[in-house]
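Only one chain is included here, represented as structure tokens and corresponding to the form predicted on its own.
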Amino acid sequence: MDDRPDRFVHETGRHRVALLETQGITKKFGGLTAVDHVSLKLADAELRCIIGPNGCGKTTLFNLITGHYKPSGGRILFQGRDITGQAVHRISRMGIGRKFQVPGVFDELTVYENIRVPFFSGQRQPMLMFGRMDAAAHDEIMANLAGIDLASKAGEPASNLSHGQRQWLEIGMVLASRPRLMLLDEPTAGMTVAETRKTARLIRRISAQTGISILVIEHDIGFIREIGGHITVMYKGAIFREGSYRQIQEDPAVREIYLGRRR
């Protein structure tokens, strides 16, 4: 039976739940608390980044959500359904994918092998990596690096492209899994200017067409602007502040912890 939700508005009873949702969720590593209660609610559709000092927070929490780490205290629910401390593989079967901060593409397999595989995985079907498939499979492969910029590098290997095409290029393998939720963590690190902006404009794109949610992690502020969407800010592992781009920016207490420190 497959765990994934399917693409519509989860209901319990007659209240309508967040599709992710923390609640108090914390992590102690010894004497050291790295998230500190936090009480975080995702809706459907959603685009929101996460912004804060190194250190304080955010990456341990994608840990917690994906079930890389357990919890010391604290509930995470997706879709109303309790989640908290399972495995890796049952979090991401029920619909989030995750992007790490260094990409993790197949550098001997070809830019459309790399989206086959979790192509085939996300429909949790048998496949032959130089098999046949049908025609209506292929089409959707071949959409999907489009969606990325990426169609005419289909029969590359990847180790032949650019740090930034990389980097979409997994955002297309999250994508070809058919997720809820997309989890970006430092989605531009490493880019140059011109790459981050067509980044943005990417994920505008993805979240727009395809109604997925997206939780971005992300330092460069221009980013930030760029892409839009509520942001929270998080400081030694606890909510500091949340709002739109411009209450974040305008905060005095925001910009004293974080955005003062960086132009």
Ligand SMILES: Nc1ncnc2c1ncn2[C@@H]1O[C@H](COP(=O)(O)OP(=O)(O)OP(=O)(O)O)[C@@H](O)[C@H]1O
Given for the second form:
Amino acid sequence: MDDRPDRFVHETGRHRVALLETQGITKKFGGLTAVDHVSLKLADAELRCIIGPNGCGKTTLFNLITGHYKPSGGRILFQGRDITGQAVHRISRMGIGRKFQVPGVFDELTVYENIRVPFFSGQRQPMLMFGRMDAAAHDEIMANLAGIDLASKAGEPASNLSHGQRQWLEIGMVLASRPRLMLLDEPTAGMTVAETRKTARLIRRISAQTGISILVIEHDIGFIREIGGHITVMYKGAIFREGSYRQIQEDPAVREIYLGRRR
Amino acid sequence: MSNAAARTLRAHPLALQLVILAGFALFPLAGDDYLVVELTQYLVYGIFAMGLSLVWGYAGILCFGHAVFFGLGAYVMALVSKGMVPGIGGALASGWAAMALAVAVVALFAVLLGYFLFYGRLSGPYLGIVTLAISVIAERVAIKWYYIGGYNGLTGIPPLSLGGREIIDIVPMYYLIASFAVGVYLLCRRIVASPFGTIVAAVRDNEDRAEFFGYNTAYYKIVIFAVGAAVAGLAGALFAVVTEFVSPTMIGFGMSTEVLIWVALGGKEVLLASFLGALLVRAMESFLSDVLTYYWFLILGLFFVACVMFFPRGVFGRLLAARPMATGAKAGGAGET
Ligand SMILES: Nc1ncnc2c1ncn2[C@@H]1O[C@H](COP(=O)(O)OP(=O)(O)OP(=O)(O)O)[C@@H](O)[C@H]1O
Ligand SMILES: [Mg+2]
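Alternate state requested, the form predicted together with the named molecule (shown: the form predicted on its own):
Let's see the whole complex now, leading with the same chain.
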């Protein structure tokens, strides 16, 4: 797991080893082109936001990357390997973790068990029926919970959590599966301003501490500003602009299609 | 039991389990052999119920044919220990070997069945209907098949022996079966508290999500299904020993629904609750069916409906439910009862 290429430096960009690359990826639903020739490169350890109006194809793009949908055209490369059209669980095992737009926590399980499920997905411990958790695994799970501020809720069923806490739990779950790339679909949907800010900081901290590449779909402007980094704007299925927060925010065309309308 | 006492016991699950264990250990000292005979049978039903609790309560697989495994275990036990299976004789036909064979045959059958059910992605009502059909067919086959006793079943199953002594007296028999019940309980509890058990619960809760984490969900369902079936098969084999008798009713639809009722009434999400559910219903039936004759079934039906409506977690489910894990709990105990 530790053969990562050097950190990609965005501005200089000589050493362009992309962790994820989509080449002209396209998805058609009948007459509708939901994702239209999207070519995107995400570097190792990069944190990037994707924004765009409702229905512009952001979630569909994620579904293509994770193998939930088969593309109508184009290729997807992960760590230089072509993963186009592979099965969902195989892509997941290669190290692409995803937080869905609708929180996918296990409601009937405790918060602790919710982390335990992805924690063992890497087969780090033989999945024997009589297997016990060693203390190190337990500590790691508790550290994960501490990171998402849910350690005190470890024993409660996940159904007891607030909306914001459920979103954090799911981020913790994705993290526990030790991905190399995290896809987060609207992690702050329905959160208060304070929760949104906390989530942005959490994601920034994960990015800085783990070096996991992160692709975040978001609508919330405050969140995008807090995250900083590179932004990709999608519109009608295609990439419309790429740039820094300032560039995007000042771009009149973007304001027209997106920012302006939401103010 | 007073509320305060119930609360105290709930806060100390180990104490509660020990109280229950002590109750069973001391029961024969009361000296009523008739009741000991009855209770021995109920314990076997309790083991059977724990098998279904694994499958239904923990894995969420609503199986309408669990008696197929119970009955199959009983028939294999009977046929092998009576030396009726060509090619299997001598030491292999001894009681213990027959019992091991019964459990193995049932587990294997369940793996095959599970393979078709779960890789075929059957779930919900379809799974229920298929398992129901299998239990009806199994009963028909047992009734029609002359060699295995047909309608009358098989009698004269030889007793087990331990240390050169045959276990015939009821009190040693009771303790033998009780030991099996404790052993099965500890084994099952260990399984549900293991990482494997957590994955099984996750598959029950949200199969797609579990699959997305890279788990082969069908595999987990097959394994837990086979374990639950093997437990039922063991119960069937023990039943054959205890009653010295097997019959087609043990394998059929009626028995399958009965075990569903015990487990639902007791509390399917909790092993011990399911176990006690079997004992409660059987004990009530034995006392009340004398008094109420066939009204008993009406009472049981009403009781069942009331339970489903007012105690969805069963009569014992809440009392015996695993206490939420304390955050500082030692690693090995995490999530255990
Ligand atoms: N399975 C599907 N079948 C048909 N059309 C689909 C399917 N999935 C998505 N679409 C359509 O594709 C377009 C893009 O949808 P998508 O969910 O990707 O948008 P989005 O950018 O994630 O929007 P939002 O911000 O609302 O989440 C929409 O018009 C949607 O109706
Ligand atoms: Mg979306």
